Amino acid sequence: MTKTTLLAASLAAALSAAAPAVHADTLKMECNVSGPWKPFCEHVKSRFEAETGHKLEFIEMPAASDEKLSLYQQIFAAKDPNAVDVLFIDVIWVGLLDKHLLDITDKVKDLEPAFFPTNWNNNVVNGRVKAVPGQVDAGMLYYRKDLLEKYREAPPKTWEDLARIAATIQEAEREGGNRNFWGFVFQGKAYEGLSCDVLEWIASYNGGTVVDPDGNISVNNPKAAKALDTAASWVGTIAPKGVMGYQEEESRAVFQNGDALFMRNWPYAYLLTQDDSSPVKGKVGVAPVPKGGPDGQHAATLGGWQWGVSAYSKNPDAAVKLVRILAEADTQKQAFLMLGIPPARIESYEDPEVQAKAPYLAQFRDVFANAVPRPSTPTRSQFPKVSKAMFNAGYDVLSGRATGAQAVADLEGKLKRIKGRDWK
């Protein structure tokens, strides 16, 4: 090598070492690193920085979903490119935040087969993918294994089975000394949780999804009316009248205290019922939400959280790389092992580490596979009004202020007024 060539090579090396990486970006990802999410946040940061050469910073958001959504809406209203790049959004926000989420269709469409179809399709707005599933959730039926065995009953397949079994065992347990025992508890308060229950009841009787995926209002039909009347028949018979003030935790408290045979709730409740301090530890089973009669279907309301990219991000390509890492099987497995979050990827339920930590999780797979999305994507920014109309209709029937037929007709009228010419 000549002196000139050697000098040129040395100069190039020096300049290369001194100059920053041309394409290195700093991304901001929502992750509450100061709380229990810290190990997972750091795991993602380590992987992302090692694999991409970019830097990752975290922003913290309120724990309450409504507060978090309000803050996102403020950020997006300002179109702030420096606020957040990758965000964690509720399954019902995809349509609501549609115009603020980057279209990532071409960058992630290869991932579709890895996820539960209903969960993936919930994130598709007007044919464009706006988010990738991060965790999945769905309503399910909890039951007392010991009591069903004691009275020689099997987990109910239909709501009619549930009502019969609940009434029989409720009477027997009360005669045996537990005067506070009830057959069934669920979320009956007028809030989003009741919208989830209303959707499950109506869909289970093949009454549709209130608003169909194409945006058509479909709730005013006899099967939907029957579903609501059936639910109303439980209040004061197999369920306490106080159930109309119950949210998830009130329902869980009654069930976990040993004072109910059946409970409708979300997967999070399982580990809590198995805590060492729980009176029902080792006595709890889970099953799909019952069908509406023998011709009905198991219809659990879809829940969960999704990873999306801000449409105002200055680093969209790097942000998509981060979302793909968050969507990987190993990343979602780590989220489960560290946080107990049910993975959104189908293959995770066959993973030996996941099965070893939570053998019960395999029971949830079929529930997640058949979950029914709330009509949030087709109704877009108007979904909060739609949900309010849904839970108020359900509450009116539970309280006896309306029959099922009256409620679904009234709900149809309200939804037509909300929709106007089209959902927007």
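Starting from the form predicted alone, produce the coordinates for the form predicted together with ligand GLC.
The text that comes after this line covers the one chain and nothing more.
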């Protein structure tokens, strides 16, 4: 062998080790690479490309879950094989998108014991696995530890405590010169996130889950009405009117800037508030979402995201490889360290690096396990309409257009019309 052929042979060997695929394909994965997800998207890309020899490109999606769903429904209606291969699916959509998702049962079923059973089972439709859990989620209350200490208050157990503490500290902080200070921020915009907050308020007052697990419409009750009236009483008093335009990130911006005492949000916000650049680094505590009065309960809405494969993908084998990378303990740990999103792998909660970064996570394992699901299973393919009716009802009360009692009666009527003879 001449020197050049030797070089060519070893080059070819090196290339084939790095690129085992016979035909390099380009896959498309949902990942918002132009925002804070950039390091994670790039981490996954470099692993996937090195291990498979395929290329990975990203498609970006809107932040609001309901807007993202509409886009996917358009994409899937066109059955376009080039639009997306691997997508991130909200916990409430798996049943809805079922026929557009590849059946990956035989390719991933060995992974089942690694995940929380509720999360895994959520993704099994008619006995077939349609996606693998990528992130678990549940609502929680963030508070400013330093300010509660300064004013000798404990984290609130009920919404009534929260309102009282928020009003006192807001007034004192404003008098002290912090003119833009507010007691509480949450998600008040008319979108999927408000449905999550509405469910927490109603369930926390023992007012049910809007539609019960058997499909009965249960929302028209005095406890649900009280829950909505209570939330409306915060707007313009302890919460800025602008909260009615807030999604998760707008709430976080205000809280992280040091301009709010309490925030309702998902766990992802914690690590971001602890970034070196954050004005509230080291000053943030977390607690369960408050109860509705002393007889109420701590209710956290169940959220979470799943990795699935489009049924129209031209590269199902490579897409499954990507999903398996996304399902790995190390990938989910990286997602947590880079983005703050709680892993769906059980073992991650024992990981010392994860525990050191977010001591609250261990305490939240129970909150995740007992979180309250939105009524997406009983209302089947009608859930997007149900949720829209829920967030519109919440928005009507927050904006003062309806009382709690009017809104729950009106919501019951709308849900009856959507249901017809039965949910389908």
